[in-house]
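What follows is a single chain, given as structure tokens, in the form predicted together with its partner chain.
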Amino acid sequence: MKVKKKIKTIKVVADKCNGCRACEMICSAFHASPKYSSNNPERSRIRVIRDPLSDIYLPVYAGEYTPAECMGRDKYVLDGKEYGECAFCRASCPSRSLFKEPDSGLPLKCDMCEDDPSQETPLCVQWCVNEALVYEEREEEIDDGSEALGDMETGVASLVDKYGLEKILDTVARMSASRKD
């Protein structure tokens, strides 16, 4: 069976990008909780590999996790500036603190602010005033799939594959023994 599905891009304009952070900012702003009541650039979705000696603007989107890294590396020069490793890539890998919650380690991932309320424009694309970042929506039909893996489903299968399925349940057993005390 075909479905419609609305298409969200992020045009990323890196030509355009003058590498000042807002993005990240606002990102981790929006997703505090309360919303605003922090903010924090390492816990964005969105991160800016920046060098500027380099003339290097790359914005990067948290992507899926992965649970294993892949088999090997690659490093892009492009125009004769030479990229670091895998920095085009948007997984929060283990090989890597991108992407990731800096006290818990959770990986982050780029909700396209659907979190409530969802925004019409993301927020990282609000606070671009340079337009380095350009949200456009389109529809498209697609097979029916299942849905995907929500956060905090995310959040659990990245622990089990860190500590092991029985690690996390004792430790989830242990913590709501406690709690009832």
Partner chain sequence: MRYAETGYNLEVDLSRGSIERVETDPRETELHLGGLGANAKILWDRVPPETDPFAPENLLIFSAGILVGTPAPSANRTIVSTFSPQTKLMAYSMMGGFFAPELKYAGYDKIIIRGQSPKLVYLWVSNDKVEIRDASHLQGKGAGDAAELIKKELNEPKAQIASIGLAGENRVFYASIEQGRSSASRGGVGAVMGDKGLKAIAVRGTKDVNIARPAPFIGLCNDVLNYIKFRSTHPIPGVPAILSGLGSPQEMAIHDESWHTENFAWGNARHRRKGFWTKEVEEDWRDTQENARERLISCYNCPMKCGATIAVPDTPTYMMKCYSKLTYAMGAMSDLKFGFKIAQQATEYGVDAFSAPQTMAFAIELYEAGILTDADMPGFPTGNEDRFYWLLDKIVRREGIGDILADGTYWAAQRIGKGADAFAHNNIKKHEQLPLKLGMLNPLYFLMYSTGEKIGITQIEGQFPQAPFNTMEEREEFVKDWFQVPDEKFKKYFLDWEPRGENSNPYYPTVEMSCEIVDWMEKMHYIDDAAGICAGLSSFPLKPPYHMHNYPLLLSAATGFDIDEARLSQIARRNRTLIRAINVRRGLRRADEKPPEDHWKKRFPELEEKLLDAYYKFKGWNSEGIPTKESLHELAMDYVSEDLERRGILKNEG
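Please supply the coordinates for the form predicted alone, as a counterpart to the form predicted together with its partner chain shown previously.
Next comes a single chain, given without company.
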């Protein structure tokens, strides 16, 4: 059975980005705990790939977690400078620290600022003075039951990939026993 689902995306207009990194700052502040209490770009769900000498700035926002490294190692050439494909990749994966929570190592994913209170548009889009980030919504038909993993499931999957299921289960059992006391 097919159901309609609202798909939210951020279109990146690279020609308009000036590398100010306001998107990184507001994202990291919004996701601080408590909200707006600190500013650490390592916690940001959007990063600006910067090459000021070539005047290249490209915002990339965090996508899905992937437990495996990609097999391709393509190269891209922009204005005569060569970049590896990892520079533009949105995934949180084992081969790099980008889009991982700096304290726990858990993967980060853009949540379109859908927290309490929910934002009409993501804050990075609101704070982008050059309109390099554009919020878009569309509807797509998807198979019923093909929902993506939630934040909790993604975090647990990442921990299982890193430490193994048995170690995670032992830790949860030990924590449960200590809380009952």
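Please read all numbers here as calculations on a predicted model, not as lab measurements. Positions refer to the first chain, counted from 1. Whichever C-alpha set is largest while still superposing within 1.5 Å between the two forms counts as the rigid core.
Engineer: For a quick test of reading the superposition: does K81 move by 2 Å or more at the CA between these two forms, rigid core aligned?
Structural biologist: Yes, its C-alpha moves 2 Å or more.
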